[in-house]
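A single chain comes next, written as C-alpha cells; it is the form predicted on its own.
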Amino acid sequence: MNNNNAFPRVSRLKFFLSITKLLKKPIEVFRGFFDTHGDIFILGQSDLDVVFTQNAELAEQVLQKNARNYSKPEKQKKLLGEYLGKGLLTSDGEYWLKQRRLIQPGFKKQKLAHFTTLMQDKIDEFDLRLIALAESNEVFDITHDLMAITFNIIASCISSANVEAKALSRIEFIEVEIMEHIVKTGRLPFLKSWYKLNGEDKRIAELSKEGDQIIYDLIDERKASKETHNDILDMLLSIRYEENNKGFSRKQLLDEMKILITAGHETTANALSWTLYLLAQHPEVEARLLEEIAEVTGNDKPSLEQLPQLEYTKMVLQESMRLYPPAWITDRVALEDDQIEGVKIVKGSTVAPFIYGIHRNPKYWDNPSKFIPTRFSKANSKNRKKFSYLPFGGGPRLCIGNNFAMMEMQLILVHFLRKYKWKLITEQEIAYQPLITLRPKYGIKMQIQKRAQLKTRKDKTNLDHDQQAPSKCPFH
C-alpha cells in the first residue's frame, strides 16, 4: 500500500500497546483511532497491511461492487470451520455460491409464511414464564430469557418434529461453550498451546462431537420416518444438485444446520434485548409503538398479513440494530490488487469495515447517538447512503435469514409489549460485549407487570362518543 501516504497509519507497536484494552473494550479502541485519524486508517507499514474503515463507500466496494475479489480470512474460516463445519457462514468461493443458490429460495418471504405458526406456538409456551415473572415481580435478565425463546424458535423451525427438551437444552449449552472458545482463541491465538495443555481443547472437541451426534440423530430419524414436516430440515433434504440430482450429504446437512442454529438465535436475542432496553428509556417511542399495535392487531396476535402494516415496529427494530448492530465488524482479504476512495489495496491485505462506526458516522446520520426510529421511515430512507446501514451485512453475503429474523423479532416484540409493561432496573451496569456478536456484557435486568388491554381505535371512538353524545335520560 505504498500509494496510501494520504491516509494515516497506526504502527503495529502502537496498536499492540493497547492490546489489554483491545481485548476488553475493542469498540472503544477502534473509535479512538477513528476519532484521531478519520474514517480510514491503516495498520502497519508493509504492503500486507490492514485497512480499517468506517467509510460506507469502501465497505460497498469490498462487500458488493467487487465482492468477488474479496474472501473471508483463512484463519477465521479455519477457526470457525473447526467447530461449525463447512456451511454458508464458513465456506467461500464457488462452493459457497452453489450452496447459497440452493438454500436461498427456502428463505424468501413467501416461503417463510408457515413459520409464523411455529413461532407463535413457542411464544405462547414462553408466555407461561412471563406470567410467572409478572406475578412475582421478580427481577430477571431479559437477555438470558430471550436467548431461550429465540433458541426454541429456531430449533422448532429447523425441526418441527418433537425434539426432547433435554436435547435442545444440551445443544444450546454446547453452542455457547463453543462460541466462547472460538472468541478466546481468535483474540488470543498465542494461548492455543495452553488450551491444549490444560485440556480445554479436548473438552470443546468432545462437546462439539456430542452436539454433532444430537443433530445427526435428528437427520437420521427424519430420513427413516419418511414423514414431512414443512420445516427447514425438510427443505434441506429436498435440495438437489442440478448436475447429478443428488442431495446434500449427511455431513453437509449437519454443517448447514449448525450454522443456522448458531446464527439464528443469538443475534435475534441480542437485538431484542437492546430494543427493550432502549424502549424503557424512551416512553414516547413505546407509546407510539403501542398505538400502532392496538390499531393494527387490536389485542390479538399479529397475523402474517398484518406484519407489513407494523411499520413503526419495524422502524424501532431497525434503529435498535443501527445503534447496536448484531455484527459490529467484519473483514475481507483481497485476492487481487484493488483501489477505492484513494486507497490502494494490495493482494493479500485485509480490509475491515467497522460496522458499529459506520452506523454512528455523522457523515451518514444526523444525531447518530440518538434513538430516532423515524429515520427509517420510507421518506427518510430514500436518500440514505448505500452501505451506511449493515445490520445483516451486505452484498452477496447478506445474511440469508434476514427476513426470518425480522419476522421473528416483530412477533416477539408485539407480544411482549401488548401484554406486559417493562421496567428497567436502574441500579445496574449496562455495557456491551463485542464477541462475534454485540451482546449485553452483564445482561439487562428488568421487571414486568401485566398490561391492561390496549385501547383500540374502536374503543377510543366509543369512549369519545359516550363522553360527547347528549344524554337521552330526562333525569340528566
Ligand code: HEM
Given for the second form:
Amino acid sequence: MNNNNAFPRVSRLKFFLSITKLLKKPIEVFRGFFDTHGDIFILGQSDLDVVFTQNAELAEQVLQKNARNYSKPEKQKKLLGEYLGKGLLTSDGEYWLKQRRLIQPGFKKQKLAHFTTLMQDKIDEFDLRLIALAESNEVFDITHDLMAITFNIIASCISSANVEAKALSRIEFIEVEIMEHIVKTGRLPFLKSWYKLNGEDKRIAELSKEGDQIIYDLIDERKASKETHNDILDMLLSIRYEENNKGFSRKQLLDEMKILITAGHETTANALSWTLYLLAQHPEVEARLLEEIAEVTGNDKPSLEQLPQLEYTKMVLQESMRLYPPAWITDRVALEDDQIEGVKIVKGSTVAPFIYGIHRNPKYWDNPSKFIPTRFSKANSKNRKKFSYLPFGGGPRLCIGNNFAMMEMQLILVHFLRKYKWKLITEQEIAYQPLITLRPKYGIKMQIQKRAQLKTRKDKTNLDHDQQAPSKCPFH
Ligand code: HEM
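Coords for the form predicted in complex with ligand HEM, given the form predicted on its own:
First the chain shown before, then all remaining chains and molecules of the complex.
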C-alpha cells in the first residue's frame, strides 16, 4: 500500500502519450508537468513510482540527509557498467564508499595545483586551431571543438606521459561511439534486440575491447617504468587498501580511468559551450569579464595564484551552469521507506531531482531565466536555499571533479576571451539535446576574430599620464 497520495500524480498512460515529445524534448515535457502539478509529482500508480521533483528540500533529503537510504538505479548502473565497468560513477554501497575515500584526496584543490600547467599546455596547443579559425573567418560549432579540447585535457591529466596521438584520438572516437550507443539503448530499450541482429552490439563490444586494451597498455607501461609523472594515473597507482596494503587491480584501474575520462569532459565542454553562447548575447557581462581579466592577468596566462582572484569569471561560469546545468537530472532508488514533509517515499520507488527545474524555480531564484552572474557574489550567495544549486550534485556523491572542472573552465574561458572576439551566428536554431548531459542539439555556431591586446591597469595609468603630460611639459 503506498502513501504517496499527498503528491499529485501523472498517470503512466498520460506519460506514455507524451512519449514522442518526451524523447525529443524531455525538458519541455517535465516543465509542463511541473507547471501543472507543482514542485513534486509522481508518475504512475504503483509501488514502482517515480517521484519527480524540483523541490530543494526533497533533493537534499535524497542526496544528503538520508543518502544512505538511496542508491543509483540498477538499470543505469548496468547500462553504464557494461562498458565503463565498476568505478565511482557506477558502483554503490560499501564498495563505492571505500573507493571514494581512497580516490577523493587526489582531487583536493592543493593536489590539483600542478594540473594548471598541463591544462594550459593543452590550451596553448589548441590555440593553433583558434588562430586558423580566426584567420579564415570560418563558421564553426564551438561544442565540437570544446569536446576535443576538454578530452585532451582530461586525457593528459590522467596520463601525462606522451601518449601517441593516434591512440588518444582512437580512445576519443571509441568513447563517443559507446556513449551514443548507451544513450540509444537507454532511451529506446526495445532496440536492444535489433542491435543484436544488425551487428551494432558486436561492433560496440569490439570497440570497447579495443579501447580497454589501449588503456591497459598505458597502465602496464607506467607500472613497468620507474618515472613519476604526478598525474592521475600515478595517483591511482599509489593508492593502497588499508587492510592488506594492496593497490588497485588492473581492472579496477581501467574502470576508474574510463569513468574519469567519460565524466570529466563532456560535462565541461557543455558548460563552456553554453557560457560562450550566453556571453555572446550579454555584451555587458563580457565587458566586465574582460575588465577583470585585464586587471588580474593582464595579457598573460593566469597563474594558479590568480585563479581565485578571477571572481567574476567564476560567477559567470556558475550562473551559466545554473541556467544550463550539464547534469540536468539525477535519480536515486529508495532502499527502504522514507518520509518527507509527512509523505511516504515507498521502498523501491525512484526519486528524480530535476536539477534544471530546481535551478529555475522562482521560489529560490529572482528572475530565474535571466543571466545575472552577480547572484553568485559572496554577499548574494549568503542566504541561498540549500540544495537549490546543484550543478555538481550534492551530498556524499558530489562530483569528485568539481574543483578540477572549475579550474579548467576558468583557464579556457580566460584564454578564449583574452585572445578572441566571439560572434554568435544569428541564423541558427539553438535547442537542447538532454542526453546524459545537456548538449546543444545542433551545436552552437560561431565565428571568431583576433582581439587586440587588453588594456591593463598599467596601460591605462600610462595613458592617463601621457594625456596629462602635455600640460605639465615645460616646453609647451
Ligand atoms: C562542469 C563539469 C562537470 C559537471 C557539471 C559535473 C557534474 C556531476 C554531477 C551532477 C555528479 C553527481 C551525479 C549524481 O549524483 O547522480 C557528478 C559525479 C561525478 N563526476 Fe562530475 N561533473 C563535471 C566534471 C567532472 C570532471 C572534470 C570529473 C573528473 C575529473 C568528474 C568526475 C565525476 C565522477 C567520478 C563522479 C561520480 C562521483 C561519485 O559518485 O562518487 N566530473 N558530476
